[in-house]
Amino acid sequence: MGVTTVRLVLGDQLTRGLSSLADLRPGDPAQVVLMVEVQEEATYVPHHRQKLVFILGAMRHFAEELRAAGVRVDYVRLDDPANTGTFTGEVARAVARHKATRLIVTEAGEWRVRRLIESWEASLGIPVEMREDNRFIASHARFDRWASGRKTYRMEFFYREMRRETGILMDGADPVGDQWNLDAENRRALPSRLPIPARSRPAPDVMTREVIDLVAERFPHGFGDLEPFGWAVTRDEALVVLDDFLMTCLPSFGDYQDAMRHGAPFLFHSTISPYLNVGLLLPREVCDAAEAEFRAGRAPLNAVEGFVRQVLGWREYVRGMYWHLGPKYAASNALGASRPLPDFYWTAQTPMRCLADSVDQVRRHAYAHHIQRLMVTGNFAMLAGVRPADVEAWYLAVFADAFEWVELPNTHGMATWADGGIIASKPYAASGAYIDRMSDYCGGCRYDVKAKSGPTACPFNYLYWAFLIRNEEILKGNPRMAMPYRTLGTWNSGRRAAVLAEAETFLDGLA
C-alpha cells in the first residue's frame, strides 16, 4: 500500500501529542511523518550556534523516537545533496516520493511560515488540513474571548481567568494566600555571599555531537560559541532538568529571580523555556509540578506563584496578543527609534559592564534571564533610541528559546515600548541605579554609577533623563512616569540641552 497521509511536523513542534499526530496509527505504512531541516529557516536571522545545535539536535533525536514507537519517519537533513533549502520545496518533494494525496500539519507559531502553509494546498493539489496547536492551555478562541472589545490588555486580568479556570493555586474560588500576584516579594538584590546551585546541563551524545560538527562546518562565523553545549535534546533529558530546578533552585527562585550577578548566568532560573517553546515540556505539567512543590511545603509560595505567572500567565498571554494583534503588529514604532543596533550586542566590545555582561552570557549560552533581557539589553536599546526592529531582529536570532510568537510581544512592546503602550502600560526605562540595586555588575565597572554627568558618568544615567526629555509630549501624561516627570519639571533649559547634548554625544560616538 503506498502512501495517503504526509503529516509534516515542525522543529518546535517536538510532542508526541501533537495535534498532527493526534490520529496517527504506529506501522500503519499508509502514513508517514515528514521532518526537514531547511536552510531558510536556519538563516532568515543570524541564529546563535547553539540555537540550532539545540533545535536540530532535538528534531533528529524526535524523529528516532518516533521511529523506535513503529512510526514511519521521512527525515531531510540539512546536508542531504537534494535539499531544496525551503519548507515548500521539501513538502513538495515529499508529497512527490511519497504519491501522497493528503497532508496533515499543527499550526505554526508564527504569521512567516502560516502564510507558507497556508499556501500549499494550491500549490500541491492536495488538501492541506492544518489543526490548531493543542499545547497551549488557552486556545485563540478562549484568548480572544477575553481580548475582544477591550480597551486595554492588561496580562494580571488574563492570568487570574487562567488561574479560575484550570484551579492552579486556588483553594475553591479564591487564591492560595488570598493574593492574585507575589511580585512585590520577587525582587530582593542577590547577597554578595549566597552560593549559587550548580545546574544540570546534559553532556551531549554522539547524535547531538554530529549536530554540533554540521553546525560548525556550515556557520564557522555565525554569532555564539558552540561549547560547552549543555542544552536538553530529549523529551527525558528535559524534565531531568526541570526536576533540578524544581529541588535546588526553586525555594530561592522567588526571592532572587529579578537579581543579577556577574559570572553566574542562570543564577536560580528555571532554563526550560526552550523546552517549552519546542514542546518537550507542556506548560501544565510544570505549572502543576511548581505546584506541587509548594502544597508540599518544599517551596514558598512567592516562589511558586512567581514561576506559574511567568507560564500560565506571560507565556500564554504573549502568544495570545501574537496571533489576537496580526502580523502588523510589528510595524508600529511609537517612539521614533532610529538608531541601528550597536555592535557591541555582537562583539560585547563596550566598557560598560552589565552590557558586556550579558552579552558575553548571552554568546556563550544563547541565554539570559529575564531581567538581563528588559533591564539592560532592552533597557540600553530604548534609551537609545534603536530601531525596534533591530532590537527584535537581535532578540530572534541570539536566544535559544526565541520564537517570533514569543519575542515580538516581548521585545515590541516590553523591552522598547514601540507598541505606545499595548502590552506594557509604561516603558521599563531605568537609569543605572536599578541596575546597581540589582547586580553587582556597577563595582567592577569603568564608569561611576553614582555620577550623573562627565566623562566617568554611567551612561545609562543621562541616557534615562535624555530618553524622558525626548518622549516628553508621549509619555508625560502617563501616570505610571508623573514623578520622573514631576523631578523633570524643575529643570531649567539649560540643564535640559546638556543632557541631551552629553547623551547625544555618547550614542553618536557608538558609530
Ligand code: DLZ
Contents of the next structure:
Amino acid sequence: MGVTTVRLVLGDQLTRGLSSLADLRPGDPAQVVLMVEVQEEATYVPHHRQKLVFILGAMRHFAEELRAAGVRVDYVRLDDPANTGTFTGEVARAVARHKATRLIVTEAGEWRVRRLIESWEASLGIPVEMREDNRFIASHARFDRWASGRKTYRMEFFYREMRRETGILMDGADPVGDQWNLDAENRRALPSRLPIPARSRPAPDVMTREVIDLVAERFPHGFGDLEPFGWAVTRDEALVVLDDFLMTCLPSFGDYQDAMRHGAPFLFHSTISPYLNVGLLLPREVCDAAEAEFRAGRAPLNAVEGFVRQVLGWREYVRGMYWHLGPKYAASNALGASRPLPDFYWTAQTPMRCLADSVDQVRRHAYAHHIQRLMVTGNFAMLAGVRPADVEAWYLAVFADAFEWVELPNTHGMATWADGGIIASKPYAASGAYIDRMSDYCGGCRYDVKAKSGPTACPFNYLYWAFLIRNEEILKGNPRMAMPYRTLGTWNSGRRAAVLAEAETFLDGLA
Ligand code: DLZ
Ligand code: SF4
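Starting from the form predicted alone above, please write out the structure of the form predicted in complex with this ligand.
The next block holds the full complex; its first chain is the one shown before.
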C-alpha cells in the first residue's frame, strides 16, 4: 500500500503558497487536501453571521480553485450528516477514509487550536507534521529575537527593524522622508462636506448564496445582518477591493485615519484586514502596492506610511506578541474590571450616539475601523470596568477579521489595558471631548458632550474621571498619565465622591 498524505487546510489558511501545501504535487492521488466545516469553530464564540459566510464562502471557493488546479480535495460541509462537528473528529474520519499514513498542517492561529493539533499524533497514531505559518513577515524566531530580554515591547522599535529589514519605505539606510512615523499627521478631523468615496463591494455568487442560506438556516437568531453581504471570498475579488482602495481612498487615508462620521462605516479605510487574516491577500504584497502608489506620486507619505505601519508594524507586532507572551496572557485583569458587557453591545439600543452608531454598523457590516474599536467600544468598556473576558469574546465574535492572535493583544492590551501595560504604555482612556473632536457623533446625541455632570452630561465625561479615581493607585505613577492626575489633584473629596456616585448610578442602570 502506498503512502497517503492528508494536508489539512484551516479556514484562515486560504493561500496557495501555504507551508502545508509547499510540496504538494497536483494530480498525485496519494496527496489529499482536507478542508472541514465544523460546528465547533462556528460556535466557540457567537460569530457575526457575515463572518461565518465570509469564512465558509472563502473556504469553498478556495477548495474549487485547488480542484481546478488538479489537486485532490476532500471537503466536508457543515450540513454533511456524518460531520462530527469538531476538527479532531473530522481529521480522524478523514485519516480512516484515506488510510492516511501522514498528516501535514500549518500551525493554527491560536493556542486553542494549536493544542488540538498537538494532541493528534497520539490520538491518530500517525506522524503529524506542523509547519510554521509562512504568511507573516516576521517568523516566530525573528520576533523572539527582537522581544527576548526586553523590558518594554514598544511597537515603534520593532517596526523600524521591519522597515530596515524589508526595505519598505526606505531610501538606503534611512526612512523615506527622514521620518519613521507620521502618526501626528494621521489625526485630522473630517470636514463635514468632504465626500466619501463609494466602495467596490463584490456581490455574492451562487456558491456564496448557498452559504448565506445555510447560515440563515443554522443560525436564525445569530448576531448580525446576513445581507447585504459585500465581502470578497476569492483572491481575485480581494485584489479588486485592494485596487479600489489604492485608487480612491489611499490618498486621503492618512489624513482621516482616526476620524469618524455617523453612518459612514468605511470612510477611507482599506477594509482588507479580513482578506489578510484568512490568506486571500499577503502582507508583503499590500505594503509593496501601497509603496508603489507613493513612489508614483499618487499618494502622500502620511497615507502610505500610516498604512504600512498598520500592516508591517502593528499587525506583525501583535501577532508576535500573542505567541511570545503565551496562553497565560489572557488571564490578567490589571484593573480588576468586573462588570458584565452591557446588552447594547449586541442590540445597539443606547442613547449614546457614538456607541449606537458603532454597534449598529458592526451589526450591518461585521466591521468597524480602528478608532471606533479603540476609542468608542473599547474606551467605553474600559471606563465602565467590563470584565476583560466578556469584552474579548465580543471582539472575537463580531468582526469579520477577528482571530484570537490579532484580537487578544488589541483588546486585552491596547483597548482595555487588562494586561497592565505590556502592550500599551498607558490606557487609551478618553472623555467625550476626544470623540467630539474626531467625529460628528455628538451633535446629534441626546447627551451634551460639554456637560460634565447631571442627567444630560455625556457619560464618557464622568466615567472618565471615575475611572481615573478608581484606578489611581495603579495609574498615578505613569508619566503619561501625569496631566489628568494633576487635574485630579486639585479636586476635593466631595467632588471625587460625587463623580464616583454618578458613574456608579449610570453603570448600575445598564445592568
Ligand atoms: C472561524 C472559523 C469558522 C467560523 N469556521 C471554520 C470551519 O468551519 N473550518 C475551519 O477550518 N476553520 C474555521 N474557522 C477558522 C478557524 O477558527 C481558525 O483556523 C482557527 O481559529 C485558527 O486557530
Ligand atoms: Fe458619545 Fe458623549 Fe458624544 Fe453622545 S455626547 S456621541 S455619548 S461622546
